[in-house]
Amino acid sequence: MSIEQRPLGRTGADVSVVGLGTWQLGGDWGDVSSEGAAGVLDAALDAGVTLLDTADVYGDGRSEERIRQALVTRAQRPFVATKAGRRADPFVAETYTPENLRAWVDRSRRNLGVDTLDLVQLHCPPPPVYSDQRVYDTLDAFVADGSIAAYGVSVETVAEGLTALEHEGVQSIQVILNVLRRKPLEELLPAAAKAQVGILARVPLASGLLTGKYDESTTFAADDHRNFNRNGEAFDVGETFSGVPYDVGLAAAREVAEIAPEGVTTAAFALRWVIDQPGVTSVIPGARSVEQVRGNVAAATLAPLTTDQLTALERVYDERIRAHVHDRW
């Protein structure tokens, strides 16, 4: 099957503007078997991703691990971003160190199987770090070593998004961008396409709201972040739920459902909003089934939405979500 492709920044490499995240084949997010990710990824790979995102700290280093034995037999490889930065302990801006950070990159290639890793992104770092030059000094010399062929952040929020763009050697910023988290559509995203550096935009389902299929009955395993981290008491409560309370984002995503065509499932319908927005280059949906990978590769071949359709979203963001999010992040 073959995915629309855009540019990633300046980095060179085309990618699908639908790729996988891949924290839910680490951890986090409930038991993934090792056959469970293995059958995931596959089915991305022939579905024609070519996008796979993944981090150090994915079940310390699972995810990569297992991304590497999916690619053993694989004749072209996909482009494979990773992340460096959660592993510092303690998580202060001063552990961002050259020698640090040289660590966090060789166990990546490790894991990975790698000489060079084609992305390594700032893992949502504490926020001095977006703006020390020192950090920037040490992922150019990675790059001039052949370490690294790019780099990028992540971010938790528009602000530092910003920051990071005033350095040019940065080529990619990850941020959470979805029907229920659409601030960075006002600044962040104009001026990464002026700059010409990619969007990756991950949560783009919400942690899951967006699929539809959770209700006030729900429940989440011990060890998934859905049920440790609701009010942030592990990381960023940005990343569950796009930081939107449980009961406010299953009125929201009922309301978005309503608005999907038919036919069309609200997971698709919620991804192809992403792809639509101008500067995106990939959304980064994670997946723990072929099935979910599947109709999340659907999304790539929908028609754009309609006007009245990105209207009547606006308003389900303006009624229902900006006054919990808009303002946070």
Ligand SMILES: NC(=O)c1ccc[n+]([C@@H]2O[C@H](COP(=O)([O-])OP(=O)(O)OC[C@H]3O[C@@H](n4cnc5c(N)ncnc54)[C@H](OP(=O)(O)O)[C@@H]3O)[C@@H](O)[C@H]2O)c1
Second form
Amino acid sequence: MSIEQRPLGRTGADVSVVGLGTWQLGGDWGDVSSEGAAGVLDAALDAGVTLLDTADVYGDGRSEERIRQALVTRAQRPFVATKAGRRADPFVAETYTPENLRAWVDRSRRNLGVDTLDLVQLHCPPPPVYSDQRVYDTLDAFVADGSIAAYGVSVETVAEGLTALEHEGVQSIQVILNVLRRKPLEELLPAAAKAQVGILARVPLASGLLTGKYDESTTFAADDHRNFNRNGEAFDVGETFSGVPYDVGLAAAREVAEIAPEGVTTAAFALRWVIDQPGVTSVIPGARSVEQVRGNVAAATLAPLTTDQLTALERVYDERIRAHVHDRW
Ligand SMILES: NC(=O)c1ccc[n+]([C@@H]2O[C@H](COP(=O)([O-])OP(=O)(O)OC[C@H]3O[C@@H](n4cnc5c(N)ncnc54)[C@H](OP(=O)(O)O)[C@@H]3O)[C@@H](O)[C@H]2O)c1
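Alt. form predicted in complex with the ligand, vs. the form predicted on its own above:
Next comes the full complex, this chain leading.
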């Protein structure tokens, strides 16, 4: 199968407009067995997905290792974007030393079984790191020595993304973008497009809220961040339900479900919205089952949203969501 491909910044690589986020295949989302993870990866690759997003800390390397195993028998390799920076204290800028970065990158190369990583993204480091020239010099040296082909950043805030764009070696920005998180549309996406920097849109389903499948009685496992990080206890609360309070998100998701046309799942509708935002390279929904993967890939062939649908979604954001998130990230 083939999915629309778009160039990822100036890397020279083309990636599918729907990728696969693989945080779920490492940890923090309840248990996913090795067989389950292999099934998810195979389903994505068989459906034409050519972009996998992972990180060295997802399950302490388990996500990267499962990707390596899934690719052993594949003739065609997808583009694998990993991340580095959260193995030492992620809240302390001083840990982003050349030595630590070297060790993290080399460990990902071993986990993924490659000499050259396709893309390393700084994994939501403390804000000072985005303007630390020594960090970019280190990453440039890794490109020069062939241990990575390209680097980018994963950010929490629009401001961090704009700072990263000032550094010409940056090839991609990963940011939360979904119908409940619209601020990147204002400045970040136009600036990235102008600089020919790729945008990877993460948390596109607001951690599953935008599937419309949860309600007030839904519970999440103890080892699922949607339980243990509900108030930002472990990491930035923006990563959990996009930082939208759960009850507010439920009400918004119900409205989004009503706006979605007959015969189109709310998830695919929400993903299509992301795909069509100017400047977006690829949307990277996470999935825990083969059915979820297939449902998400379907977004790649949906028609663009109508003007009425776009207006209705904007109203949901303005009336229910904006006050909770817009000025924070
Ligand atoms: N700091 C960072 O750089 C960072 C942070 C967060 C995420 N990410 C990356 O971005 C990726 C995507 O974000 P995310 O996984 O946090 O959030 P997401 O993609 O918004 O939500 C994923 C969840 O949505 C549900 N889902 C997905 N597809 C579905 C479908 N077709 N039908 C029904 N339910 C569906 C599943 O929930 P259930 O588990 O309830 O089934 C799944 O676990 C991650 O996997 C990771 O690669 C990076």
